[in-house]
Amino acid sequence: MTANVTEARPVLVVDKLTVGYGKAPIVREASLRVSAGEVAVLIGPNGSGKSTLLKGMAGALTPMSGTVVISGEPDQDITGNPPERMNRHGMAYVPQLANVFPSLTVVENLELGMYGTRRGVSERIEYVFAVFPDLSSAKRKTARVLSGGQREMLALGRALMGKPKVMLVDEPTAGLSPRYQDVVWEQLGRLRDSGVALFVVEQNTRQALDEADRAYVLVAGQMRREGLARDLLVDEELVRMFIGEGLGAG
């Protein structure tokens, strides 16, 4: 799935972001950038603060310091905006849990991705179905009867409804069988190929580095390493850091 990474102007720029709960910082001064048509992954040990950082970027947590900027004409400083306002600036957030409405159909879930807008909804749904063909064949089913992989596709599809420049995705393969993990990464590749910038938190370190273009390593709340995913995959020091975390297996 990995694309050729270019040094294009980044769409998302995070600079020295500090995030935590109450007055206690969990992640300190994290910086990263993601370009259009690129998949960047965030890896690290359990409890290192990966999901906390993602929530701070998405506005689900208010950062203590630092900035989150969406590049454009002009650039948009969206630091601390709530998730519903992030959508207006081109950022979509797909949390790990509670990311679909189980009692609603596939189509109804997708319609909520453009809540408050009637124009172009049908056309956008057809676009999502073209990206995720499995959803089209299940469009009248409720989300609760979908497989785990299909529910993840639906969550990604709903986020795609708003035509995002950037998608933040939290552990999309968690709890899925290896077969469905491959399916989800295939769909992330389709989104990448459509020009969306993707920033993905993942626990399966080896697969994340196999599939991504760029990678960041978060340890104890601090960015310890960054670079091309293919380079980090063969980095001996990183392999030693992740013994027991999945990199050395397979």
The other form holds:
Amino acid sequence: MTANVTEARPVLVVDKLTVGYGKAPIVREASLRVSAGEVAVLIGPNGSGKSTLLKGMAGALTPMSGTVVISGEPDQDITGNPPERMNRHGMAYVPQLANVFPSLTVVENLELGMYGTRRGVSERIEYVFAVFPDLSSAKRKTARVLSGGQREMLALGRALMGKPKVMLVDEPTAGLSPRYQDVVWEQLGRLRDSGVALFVVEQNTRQALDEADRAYVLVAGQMRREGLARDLLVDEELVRMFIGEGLGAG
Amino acid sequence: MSGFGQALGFGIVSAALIALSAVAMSMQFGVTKHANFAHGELLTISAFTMVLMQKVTQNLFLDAAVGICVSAALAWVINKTILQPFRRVVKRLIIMLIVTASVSQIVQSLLAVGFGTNYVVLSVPSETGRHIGPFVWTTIDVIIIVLAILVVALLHILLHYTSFGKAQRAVADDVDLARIVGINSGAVISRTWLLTGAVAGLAGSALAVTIGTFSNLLGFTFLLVTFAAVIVGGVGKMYGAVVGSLIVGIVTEVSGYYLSSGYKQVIALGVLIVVLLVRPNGFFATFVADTKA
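Requested next: the structure of the form predicted together with the partner chain (the form predicted on its own having been shown above).
Full assembly next; the chain just shown is listed first.
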């Protein structure tokens, strides 16, 4: 499932980012990078600051220090940009909860993924339906009647509408049945194969390390470990902390 | 012709007037998530602008058009200069309600300073009603009914077939998510105030033409029936506001046929209480399915 990880130039570079609520930092000096066509996961115990870090990267929280840079010609420092501007820089953020507009139909939700653009919307919706065929059959339904799995697909599809370079996804499998968790990871793999850089916060450590190319471990607001996912999967300390004896080596 | 039929006809006209006011209030509430107690003053300012304009022109449509523009401008200014700065620093609903109630009092007082507290008169050509089916309506009554239908239809088209309308619905659903997908929620809210101010202005003009004489409390007294219609229909639901307006308008007028017309406000409140007992979230309340695969 994992891609061949190369040391390509990263698309997203986060350097020493400190994020918190009010004046209290929750995540301190976190650094990471994600390349095109790569899935990087952020794992760690509950309350370690994973979602806070993601919000800081996406502009939903204003970082206290550090930088978030999208590579390009030229590189764009997007640190602290408001969330509504992030799309323009090629970054899409999919929150964990409340990630669809319940009173809007599937098609309307997708259209909003290209808000402000008139051309090519229909073609892009067809592309998203090709990636997420489940959505096509439900396109006239309002999002409030979709199942949890379909809502997650819709949130990912909407993020995909704007042709992002980077997608930040917060716990896409939370609350889903094991079957749908597999489906979501399969779709994330397809997004990776299309060249998108994916940074995914995930609670299910075992599955995350199984599916990802690169992994970061956040504990108590600090980045404690990083490396290739397949290496961390056999890291004894990590296995003991997050996965459980006898499961890590698969 | 039965008196009941005539009362029903009056009820439909009354419902049309309430609907114009209620759809504006409902749309504003849906997007901003707080009630606006100064909504009535948007109606009043439009009506008083018509009175002023009559000194310049005798064209009621032109007078109303200016009134609508002034009301829209006032709504935009209230949001931009007072509500928006408060929203940035205060998230508490009660504060926003107090702020809008204060704005209501300020506008009422300014109108009292400018026009006094006595009734002003808007000259409207007198006409007798004509039988249209079982109803007796004047030309102005028919225009108001047609306008209400037209406004609701146009707002439906706006909400479902335009980029701005879809952005409005997105902001109404979840303002934080709307920002994440790239919608400038501040601009959407600002334009919504402009739009709902214009529709409220239309309601004020229609109300002024219907009753002819009014004071600086015109809109404030109309606020109760507007709230009743909005709450009966389901707060923030435009189509609910239309249904709520029909219920409140028709029930109050028809009951006025059997009881004294002085009980109209009491009847409106009674309808509100009964509906809230049966459907606490109004007729058009929606519930998000909490389904997981």
